[in-house]
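There is one chain below, alone, in C-alpha cells, taken in the form predicted alone.
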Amino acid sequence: MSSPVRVRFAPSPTGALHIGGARTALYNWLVARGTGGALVLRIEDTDRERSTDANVAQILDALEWLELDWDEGPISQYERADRHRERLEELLASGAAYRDTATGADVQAFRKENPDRGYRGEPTDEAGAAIRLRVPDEGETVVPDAIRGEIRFQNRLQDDPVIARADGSVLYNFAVAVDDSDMGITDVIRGDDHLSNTPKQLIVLQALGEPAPRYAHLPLLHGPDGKKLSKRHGAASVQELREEGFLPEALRNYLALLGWGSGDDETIMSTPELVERFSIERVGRAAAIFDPQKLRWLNGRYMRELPLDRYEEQLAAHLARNDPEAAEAFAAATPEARAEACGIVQEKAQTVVEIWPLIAFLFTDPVDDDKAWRKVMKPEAAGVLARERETIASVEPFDAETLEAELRAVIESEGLGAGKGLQPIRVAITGTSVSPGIFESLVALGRERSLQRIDRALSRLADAASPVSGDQG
C-alpha cells in the first residue's frame, strides 16, 4: 500500500506572497486535500538579512485570506540548523562531501579551460574551506517530473556544488533536501525556476541514502504581453489583489486554471470541485498567462452569486482596512439598510472596491461631482426634474416597480429618452452620474430623503438660471 501523499509549500520570507507563489501554494493544497494527504508549511528563512518576521506574517496572512490551511507548521528552516549540521557531518564522514578552498573565480577559470566537464575540487583540511558535495563523474541524474517527464542531467557537466560555508552553516540545496527527507515529503510541487536545483538535491538525498520525492515543476506565469509576470502587469501580491477587491474564492478558481486543464471548457468551479478534479499531471508545460481582465470578469461572476450576508461582510472588512470613516458610517446604519444597499448593487460591482462608491450616497451626503452636474443638469433639466419630484412625492406604493412605471410615463410625456429623463434624478440624489438602478436607489434612500435631495438640486438649478448668477457675458 502506497504511503499517504505529503506535500509542502516552502516560501522564502523575503517579501509578500506573489501571484506565482500563491498558485504554487494552491496546487499543493489541492493535491493534499484531493488525496487525503498532508500539507506542510515550511518557511525557508536561512537568508537572515531578508527574512523578517513581518514578511513571514504577510505570507501567513495571505494564505489565511486565501483559505489555504496547512496540516503541519509553519516550520522555520533556520531553526533546523543543528539537524542540517548533523547530516552534513555524515556526508563528510562518508567522503560524499569534502572541504575545498576554491573560490567562485577558481571554478569559473576551471570551466573556461574545461568546458566539457564540471569542477571537481581537491579535499583539504585547511581552515576557512567551504564544503562541497561530490557529484558522480559518470552517468546521469534523472529528475522524474510529473509535468515534463524525465529530465536528464549529465553528471560530468555538473560542478561539485558548495553545500555549506566554512563555518558549517549549510546552503539552500542541502537544507531543502534534508528537510524534505525528514518531513517525509512524497511530492515536491514548485516553480520551474527551481528545476536547476533539483539534480543537486537528488544527489544530496542519494548521498544520505534517502528516497527521493516525486517532482512537478510548474511553468512560470507570464503577463498578457507574454513576458514574465511582474509588478508592471498590475497587482504583484495576494494582499494587493485583496485590496483591489477580489474575493478569495474567485482568486482560487482563477489561479487553479492558470496552466491546469479540467478536461472540459468549464471556467467557474467551486473549491470542492477543484479539490475533486485537480490533477498535477494535467498541468501544461507552457507558461500560463495571468490576465487581470479575465480575473476581474470571473470575480464579477462570484460577486453576483455571493450570499448577501457574506457580500456585506466583505465590504465591511474592506472598509475597516482602508476607510475607517466610511466603515463607521456603514456600521452605524440599520441591518436592513445595509442589506438593502448591498442588494441593489450586487449586479453592478465587479470587485469589492467598487461597492462603496456606488452606495455611499445612502449612508453619507451626496458626492459633489462637478463634471456630472455640468453634463446632466442643463437648464432644461429643471422642468422634467420638477415633474418627476411630484411623481416621487405622491406615488403609491413607494416601490421600484411602481416608481419605474410612473417615472417612465413622465419622461415619455416630455418626449425624452431614459438617459436624459432619468439622469437628473440620479445626479440629484447621488451627486454623480453612476449608481445602482435609479428606481431601486430611490427606494433604498427613501421618499423623504430623495425629495430633500431633489429639492436641493432644483434650488441649485434655479439659482444658476437667475439673472444675478447667470452669464455676465
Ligand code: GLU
Contents of the next structure:
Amino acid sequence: MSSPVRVRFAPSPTGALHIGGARTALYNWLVARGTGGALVLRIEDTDRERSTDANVAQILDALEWLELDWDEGPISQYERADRHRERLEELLASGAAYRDTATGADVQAFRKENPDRGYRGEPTDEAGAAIRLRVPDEGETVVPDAIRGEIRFQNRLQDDPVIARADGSVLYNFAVAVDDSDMGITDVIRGDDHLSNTPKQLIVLQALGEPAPRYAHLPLLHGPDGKKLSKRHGAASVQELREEGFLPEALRNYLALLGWGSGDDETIMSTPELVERFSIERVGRAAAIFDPQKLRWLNGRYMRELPLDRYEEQLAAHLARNDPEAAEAFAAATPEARAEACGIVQEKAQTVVEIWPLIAFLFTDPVDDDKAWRKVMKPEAAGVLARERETIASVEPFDAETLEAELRAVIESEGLGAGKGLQPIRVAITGTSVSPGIFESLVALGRERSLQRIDRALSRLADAASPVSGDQG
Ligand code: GLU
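Having seen the form predicted alone, could you now give me the structure of the form predicted in complex with the named molecule?
What follows is the whole complex; the chain from before opens it.
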C-alpha cells in the first residue's frame, strides 16, 4: 500500500504571487485534495533581504483569495537553519561532504580543461573553505518525472556542488532537500525552471540516506504570442487579476485546465469536479499558453451563473478594497435592493469591476456623463420622454413586462426605434448610456425615483430649449 500523498507549495517571498506560482499552488492543492493527502505551505525565506513580511503577507492573501487552503504551515525555511546545520554535520562526519577551497572561477577553469567530467575537490581542514557534496563518480541520477518521464543525469558530469558556506549556513538545494525529507513530501510539483536543481537535491537525499520523492516539473507559461509570460502580457500577479475583477473560481478553472492533456481550456468545470478529475500525469509537456481573453470569457460565464449571495459578496469585497464610498452606499441599501441590483446586472457584467458602474445609479445619484447627455438628449427627445413619463406614472402593475409592452407601444406610435425611443429614459435615470435592461432598471429604481429623475431631465431639456437660458448660457 502506498503512503498518503504529501505535497508542498514552497514560494520564495521575493515579490507578489504570479500566475505561474498560482498554477503551481493550485496543482499541488488539487493533488492533495483529490487524494485525501496533505498540502504543506513552506515559505522559502532564506534570502533575508528580499523576503519581507509584506511579501509573505501578500502571498498568503493571494492564496486565501484563491481559496487554496493548506494543512500545515506556513513553515519558515529560515527558522529551520539549526536543523539544516545538523544534517550538514552528519554529512561532514561521514565524509559525504567536505571542505574545499576552490572558488567558482577555479571550477570553471577545471571544466574548461575537462569538459567530460565534473569537478571533484580536495578535502581540506581550512576554516574559510566552503562545503561541497561528494557526487558519485559512477552511475546516473534519475529524476522520475510524472510529466516528462525519466530524466537521466550522468553523475561523472556533475560538479560536486557547494551545499554550505564556510560559516555552515546551507545553500538552497541543501535546505530544500532536508525540508522535503523532514516534511515527508511524497510528490514535488513545481515549475520546470527548477529541473536543473533536482539532480542536486536527489544526490543530497541519497547522501542523507533519505528516500526520494516523485517529481513533476510543470512546463513554463507563455503568453498568446508564444513568448515567456511577462508583464507585457497584462496582469501578472494574482492580486492584479483580482483587482481586474476576475473571480477566484474562474481563475482556478482556467489555470487547472491550462496545459491539460485535452488542450481544452474553455471548459467549465467546478472546483469539486476539478479535484476529482485532476491528475498531474495529464499535464502536457509543451509550454501552456496563458490567454487573458479566454480567461475573460470564462470569467463572464462564471459571472452569469454565480449564486446571487456569492455575487453580492464578491461585489462588496471589491468595493471595500477600491471604493469605500460606494461600499458604504451599497451596504446601506436593503438586502432586497442589493439582491435585485445584482439580479439585473448579472447578464451584463463580465468581471466584478464592471458591476458597480452599471448599478451605481440605484444607490447614488445619476452620474454626470456629459457626452452621453449630448448624444441622446437632443431637443426632439423631450416629446417622447414626456409621453413615456406619463406611461411610467400610470402603468399597472409596475413590472418589467408591462413596462416593456406599454413603452414599446409609445415609441412605435412615435415612429421611433429602441435607440432613439428608449435611450432618453436610460440617460435620464442613470445619467449615462450603458445600464442593465431599461425595463428592469426602472423597476429596480422604483416608480417614484424614476419619475423624479425623468422630471429633472425634462426640465433640463426645457431649459436648454428656452431662448432666455440660451442667452444667459
Ligand atoms: N522557492 C522556489 C520558488 O519559489 C520553489 C522551490 C521548490 O518548489 O522546490 O521558485
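A quick note: this is a predicted structure, and the numbers were derived from the prediction, not measured. C-alpha atoms forming the largest set that superposes within 1.5 Å between two forms make up the rigid core. Positions refer to the first chain, counted from 1.
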Superposing on the rigid core, is the CA of Leu195 displaced by 2 Å or more between these two forms?
-> no
Would you say whether Ala109 is displaced between these two forms, judging by a C-alpha shift of 2 Å or more on the superposed rigid core?
-> yes
Once everything's superposed on the core, is Glu138 shifted 2 Å or more at the Cα between these two forms?
-> yes
